[in-house]
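Here you get one chain, nothing else, as structure tokens; it is the form predicted on its own.
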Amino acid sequence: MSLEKFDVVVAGTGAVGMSTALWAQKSGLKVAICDPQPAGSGASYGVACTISTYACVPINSPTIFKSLPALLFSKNSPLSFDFLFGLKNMGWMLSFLSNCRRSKVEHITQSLGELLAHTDEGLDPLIAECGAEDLFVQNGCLYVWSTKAGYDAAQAGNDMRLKLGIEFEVLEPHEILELEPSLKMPMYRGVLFKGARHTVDPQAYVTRMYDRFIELGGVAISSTINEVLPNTDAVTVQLDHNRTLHSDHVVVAAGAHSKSIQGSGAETLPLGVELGYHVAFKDHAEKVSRPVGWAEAGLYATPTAHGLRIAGTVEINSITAPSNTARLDYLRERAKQMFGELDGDQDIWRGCRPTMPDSLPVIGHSRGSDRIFNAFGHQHIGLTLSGITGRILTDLIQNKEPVANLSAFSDKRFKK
């Protein structure tokens, strides 16, 4: 039987494997997904919604080893951490904190607000090219501290902003009530930037995608890629009940799955998951006009087409741990400080954010081969950066020059 043969193989059909997707239809390729799960059913399906160009500062931070006894075991805190997983996953927590030196972070900090500057370029053409201009709301996006320590601790973030070029308003707290009367939290100080975006609806955006890229004549596989066996003429891509197909080139965008793709390379990366949750309160979407972060909690509290969506907090876990149901219960309890008692049904998930050590993803040729790219690790902003992955992945391809400095995304970073 003769091999099903493309230009491009796209492993994942989440935010950034379908921005990949409909770049490369959109430049004229031939293009196969793989993914046994509907487009955006995963951590696409979960997120705060929020188009994130801020969003440069990483979770890495100098002053976590000061904060970590209080983050490890206070009931209130975003952060949820399994000790077993942790003893058996020493080198990526070690790792981790060794991208906390103020160094690191000024580094890391600097290469996504580099990326997230591109944002719109990558965004924008995917938008208007499925019609999906009415998912997207410009309202700004509001953070909020409660306590003075809390803003004092973010300041060198957000001076790195600034540096960045990334504007944003100072709000007193009468301000931010001016702007989310609904808010009942302390509030010490709050930030407004002015020109940020979400989607009322991830998945249906990822979800329009789809239906443009099979409506371009691409072709869409509900199938786990196994193996992928590269050489100097192409790649033979091995799915599930023997079926193989073959590609010039194949993009493993299957977020924290990624490392499951053997012979891709990224079985080889410390490719980590954060385990994410959300609460939607299907009937006060209402509460607020715009995305609104509570610093000290961690989360979001967004309003969406199908209610307010509070999404947030940390679990660092194995990507097969069962849904950790004080997860849910902190995000209600704050929701309930946030806003009062919130009634009616309500829209519970969990899902898994792929997340490397120093909260860079990884983007651009695999080393394992050239005809082999990565678009993985996006941890909190996969939908932000979805679309300039997506671009510059299909220029990769085309043997163009990127919009951006990929430096800082390669693979080559970790030791083999």
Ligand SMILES: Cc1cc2nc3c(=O)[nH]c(=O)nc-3n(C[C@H](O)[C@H](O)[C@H](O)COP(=O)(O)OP(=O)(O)OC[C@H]3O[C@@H](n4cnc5c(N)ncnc54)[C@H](O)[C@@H]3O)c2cc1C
Second form
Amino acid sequence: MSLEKFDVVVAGTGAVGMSTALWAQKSGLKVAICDPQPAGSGASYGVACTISTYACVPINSPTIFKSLPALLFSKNSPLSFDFLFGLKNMGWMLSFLSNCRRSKVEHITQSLGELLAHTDEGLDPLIAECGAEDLFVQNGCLYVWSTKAGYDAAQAGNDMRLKLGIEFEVLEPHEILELEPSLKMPMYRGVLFKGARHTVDPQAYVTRMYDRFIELGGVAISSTINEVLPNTDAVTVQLDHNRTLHSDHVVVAAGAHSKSIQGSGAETLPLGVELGYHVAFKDHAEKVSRPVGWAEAGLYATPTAHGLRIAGTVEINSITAPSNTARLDYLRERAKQMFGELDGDQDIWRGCRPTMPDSLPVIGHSRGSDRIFNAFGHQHIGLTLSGITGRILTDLIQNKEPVANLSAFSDKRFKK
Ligand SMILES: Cc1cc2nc3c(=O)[nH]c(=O)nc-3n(C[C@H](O)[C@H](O)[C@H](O)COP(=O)(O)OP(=O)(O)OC[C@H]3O[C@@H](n4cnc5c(N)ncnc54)[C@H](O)[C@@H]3O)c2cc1C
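For comparison with the form predicted on its own, would you give the structure of this protein in the form predicted together with the ligand?
Once more the chain from above appears, this time first in line as the rest of the complex follows.
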């Protein structure tokens, strides 16, 4: 069965896909979204909720070669690694490590910093369009280091932030406690990103974008996109149950699953996955008044509409691996060190960050076809970059000059 023809079909209704669809729909294009799951129920659901315009420093780091043994083998490590999976994916691992060289990290940081500088231009018009102002709070974001060694290791990254014009205030332990009196973990220094925002409910935000998209006449189809077949006139989009769509353009925004869409070009790219977790303590949202990132523990504690969300850690494992209960125990133990015993109900969650080995997203024309556009690989900052990604793609589809330089984000940086 063939349905009507669209200007744009978007694969995926996470923060990135929904932002793209809403930008395109409000620009007057005829748009369909396809996803077998509800909007905002993938990686975008469980985030630490930060709009982290300061997060230009990637997890690729020249210090990784020194810190890797401790990260891999300590029970108290924010990193967990499945060795069998690592062996099977040696290409991605080696490419990740080669992107830990100082010159590469500087390039990544610079490129992410320049894109992040456009965050608000992408996000604010969408928040206004779907009436989500009540879901965002501007009260800064705090990083805390427990040790001098940890803080010193972060200096190179913080220096790069300053060079990029990202402002922050360095805090002594007593100043941290003045801001967040409930914190109990050891403290050496803190950094406050004063103007930073967070959302109290990421899924509600994506759902409001979805609802507004439908109100504006957008079409939602509950199906996987299995394959895309671009030709000179249009793209044929293969859905479940032998259904097809026709569209002038297709945007691949299926997060960590983007490689599964055959014919898009994404299936040829080294898209990896970093699993992450959260535990939400439903009765304790008031413990902090802004997101607090505990640097050595690799997590944030964020006040949300559904409680105190302890979110983070990186697990290198298969996208289909069962949830690792040790990672949830790690978050609970760290939460206890941060705040003391937290009683009451908890929600738990596991999700997949889409991550390229150089930690740069893939945004722009696909090398496979001018009709296909990439919008995935946003690693730890996909909620933050969702709005600007959608705005850029809408400009590209309409043959307009995008607001940001995209050269670092092209898929042409990877071998065919
Ligand atoms: C623990 C944790 C904390 C995080 N904290 C933050 C944070 O504080 N701030 C921040 O900016 N980012 C954060 N991130 C990163 C963020 O979650 C991701 O970068 C972002 O959600 C990616 O969005 P997305 O729309 O690309 O993917 P997703 O939200 O995963 O959406 C992809 C969608 O595609 C659909 N799909 C899959 N395959 C197909 C197909 N073949 N056809 C159609 N649809 C398909 C899926 O069902 C899903 O709905 C965090 C991640 C984790 C794991």
